[in-house]
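Only one chain is shown below, in structure tokens, and it's the form predicted alone.
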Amino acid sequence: MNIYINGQAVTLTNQSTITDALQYYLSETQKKHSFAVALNCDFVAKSDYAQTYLTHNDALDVLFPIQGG
């Protein structure tokens, strides 16, 4: 199964879910920090994430806070 992550194509293995895809997309040190994910558009708690499975050509988008004065 295809999806986008940011942006960028990424192939996963079927009845995954966003747990999934960010422990494939996320390097270690991204993964201690806070983000917010949406997909398709829609904001999705942090507490859904291993319960909400990817579809083909789902867009997820995972969103840094920036900082700044």
Contents of the next structure:
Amino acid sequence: MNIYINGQAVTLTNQSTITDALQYYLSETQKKHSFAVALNCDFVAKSDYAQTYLTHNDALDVLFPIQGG
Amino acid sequence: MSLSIYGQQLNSRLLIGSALYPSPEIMKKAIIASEAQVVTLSLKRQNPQALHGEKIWQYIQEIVQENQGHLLPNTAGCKSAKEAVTLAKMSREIFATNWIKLEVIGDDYNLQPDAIELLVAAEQLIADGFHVLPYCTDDLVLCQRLYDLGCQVIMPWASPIGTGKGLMNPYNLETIRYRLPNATLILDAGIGKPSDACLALEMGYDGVLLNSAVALADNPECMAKAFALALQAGEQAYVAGIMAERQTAHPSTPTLDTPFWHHHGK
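Since the one above is the form predicted alone, can you give the form predicted together with the partner chain too?
Expanding to the full complex; the earlier chain stays at the top.
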């Protein structure tokens, strides 16, 4: 199936979870950093990543801390 | 001097942004020089190779630790209540704070807040346990509605973000202060120079939130100190009680026993 991570098209196997998607997408360094996730514009708590299955055309946003005003 | 944000007492009346500095090192020096204990920051997408954001985040954590401060994540870039609520929840998880600077932008040209979406987002976030600090226009009724929803802190703009135009509508801002005496009012956005911040405090505003005015100064660290002093001056002036304006001139020097006065007209 195809999903979008931060707007980028990604192909994952069926029955993939958010944990699987992050494992595929993030660099080893990023995995250790602080980030938060939204699935189809809704917040998903870290504790739910492993139980949240993705479906075709889902949009995942992975956000990191950045400077702001 | 003490500023209360949702019951949290702070030693400085300045809230400062972490963006636009020439380097992370200068940002750290400037924020520490400003004495601000509240530092704003945001969340963004980042490609897997980028590490710049993590460095900034480490610096901000160091600053907050050194200043015994607090993080204030914002919802910059959001254009709907739904986007803002989602981003607020993501921020709460990462930054472990229920404070949120709520921004919902309605117009790309002047980055004017969308009053309707702002109210919708504020109501949902308050119901979800957030302490909302809404960035809004200087519209009295909007500020009143936000306060009625449960926003103990209201942050009307001085002028559009990043313009440095200072207080566009002092009358509106004074009216908000007069009509919402119990709200914590923080002037947010458009501050250009220390005298703008001083003026806000002279009006009785509780604090000022700024970023560009310090970050874009030739010497951010020095400008940060200037703002810290301006805020102290403004607060002292407000506490001291500013004289009433008068329409006509009044001599400062006593007129009694003025020498030579009787020679006039001769």
